[in-house]
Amino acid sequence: MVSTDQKTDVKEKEADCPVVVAVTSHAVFESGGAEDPDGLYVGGIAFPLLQALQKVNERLLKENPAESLLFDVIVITTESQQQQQSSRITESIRHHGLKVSRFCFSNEEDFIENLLNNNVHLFLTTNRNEALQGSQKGVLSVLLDEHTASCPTEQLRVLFCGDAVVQSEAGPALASKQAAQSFSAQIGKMRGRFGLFDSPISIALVTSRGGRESCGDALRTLRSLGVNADEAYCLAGVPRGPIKRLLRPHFLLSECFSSN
């Protein structure tokens, strides 16, 4: 199937540097294509993030009308059986009342090349293959599970992981680490466009491995991209998951850390 771009009546963000985000469908609606009495696809694991990308477009509007870095959200479909309903998945998306700019009907095989024509600066999957691909490609790519359906709606939260990958091998590419590094800074860009209380984005820093000094580094590291944490803790050792738990994050963030 040849991929298709689909515009929605939702203006694109006019701005130098639009912040790209796309999801995809099988992310924004219940697998298995579930229904509600109106034959709508019921909402999915992205549906509180979305929301949350889109509350934090409000604020920026309301603190300035003229706003330019906005998040611009894209729903990328890249299963043939979801392609066959693209027409209830438009009006699934404006039934829900989540504000996306445009639609990419695309298969499996150039789905990537929908990210890069795009410029999509963050990816968001359920589909680890799909993540995989996008960041060999140099695209932020973030697997999402079902602790983000959980998560905030009126808030933004991220969460960056800030233990670095010593092993180049096991580490990203360097297209994607410059990715992370630029999506980070645009996030941090957001953030101080907003007072210390009340902000609808909240940036978390973890350090799994390490004392004082590792989570230090960590922290000049997301300074030296214009990123100031809201709140950051220094485990040593400890699991993260009751962190995780606490803060309830809806993606985290490492590769910006990457010694690569």
Given for the second form:
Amino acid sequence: MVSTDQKTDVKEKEADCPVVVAVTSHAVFESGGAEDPDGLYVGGIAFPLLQALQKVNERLLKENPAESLLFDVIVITTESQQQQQSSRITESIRHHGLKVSRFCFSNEEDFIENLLNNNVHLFLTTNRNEALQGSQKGVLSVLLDEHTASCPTEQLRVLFCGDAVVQSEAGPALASKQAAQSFSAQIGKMRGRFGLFDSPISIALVTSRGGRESCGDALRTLRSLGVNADEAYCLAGVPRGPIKRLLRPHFLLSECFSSN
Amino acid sequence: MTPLRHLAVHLRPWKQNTHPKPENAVTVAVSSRVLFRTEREQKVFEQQGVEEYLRYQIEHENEPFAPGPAFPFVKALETVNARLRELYPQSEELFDIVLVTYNHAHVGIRLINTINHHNLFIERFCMTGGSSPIGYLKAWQTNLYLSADANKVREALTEGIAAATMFMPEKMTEVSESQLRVAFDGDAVLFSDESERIFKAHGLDKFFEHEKENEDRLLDHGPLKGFLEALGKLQKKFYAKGQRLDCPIRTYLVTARSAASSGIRALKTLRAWGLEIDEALFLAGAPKGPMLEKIRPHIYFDDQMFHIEGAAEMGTIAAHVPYGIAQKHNSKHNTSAGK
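Okay, that is the form predicted on its own; can I get the form predicted together with the partner chain now?
So here's everything in the complex, that chain up top.
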């Protein structure tokens, strides 16, 4: 991987800590708690995403068995009904062969606190309200949608949106921006562990409205965070839908570029 | 009328900052290797591998690339746009030039710096980091794709996108800065290769016979017909404003067919398609090089490498359309794969 500063890499290697990703049980399993013949939950929207995160960990450890910059995946329940299904959830996770380090059986009252206590770097949910609450407390929260379900399992695809509209209702934007920037830096570092081809992580940048200068600025912003994008698309007004369908990202990040 | 005119003038600067919708514009996608000269970087890529190639690119990020074979063509498209904006300030029927490259986004900043340096109006681009850009070409409703890599061009043609491979000629003769000139071969470019097949299989006499018998039967369309059509649509916008004589777009047919015989079928077909071509040159088999040297097109499309090379020898910028029966005879000409 192209590296611009060898010295910092060596120093930072000592300080690498895991990237804690919390996913709600609703995102991991089919909504409505659909069951298979054994009474276990069926895989949902975030399933391919978890498999991709796992793939990244496997490849990171292959490159360096002593690697500490790994994804640390937590499954979290966010409401009491799911909270009571703890054994079924853990069994289903085990059955599907997913590597989850911890479970957090919270409800709607205390799940945010659990996110903070567990030092969660990225919170993934299919519930807009939950994402909003997370953002308001300064946790990088990403809303997953049905597109995530059809993403590849062999490669984690992250899409940075260079000039998306900042969600003004998300509360303290500054805190969220910092969380986004540090998460992005971690992703960038992970990407740097692999070569240009056959990487289990792929990073793309899309700017939707502005021209080439806004894309250039976004590329520079990413670079300052230690993120080297693999792909870049400057749409300058072309509808984003078809491009997103072609890129198939697991999730989108836009907070790095918000104006405040 | 006057208040409206003032309004139009006031709106114009704003309009120039918004970009035309793909369905309204004539989208021309060019790769970085044909828009600019990247031979040195290509050599690094081929000899030292991709990581070294990207390191080199980043190291030289502030050095703009020199113009490549598609550069004069792109500049001419922008000249036409300027003239169109004068006459139709609100219209989105313009050329939209998009940079489409297999390069990784690491090269992005150098490419943007280069576009800035040369004052090109390119606001859309696509750096796919190695994957096929065909999906994006389609999403952008691309009318023409120019690349240095024949494989990618072939892929585009199979998907129904007009495409051609460009090469860096040893010398590039000067071309007009005020008028876009596009020259096309006939068979297997504007038209299908059906007649060429007859010629290749049965010889010249049989070819003449076949053309005479089928004079009134239209030829089937070729891969570049749509692009000629798009050019014609823009030309009509100038004619509508009384600018036929001063039209900044001029099209040429340069064919080996002869005027008295086989050429008639070509002209009848064009007429039936409702397409006008400004000049039709029937060479009756004579070499195309000298004629092209007189025309000085910004780009010349041909399906036969023999003609492409002949044109390049005389400084004409030629683009190869790898379509039809002639490709089976082009085997000794392989372009290098890569970025």
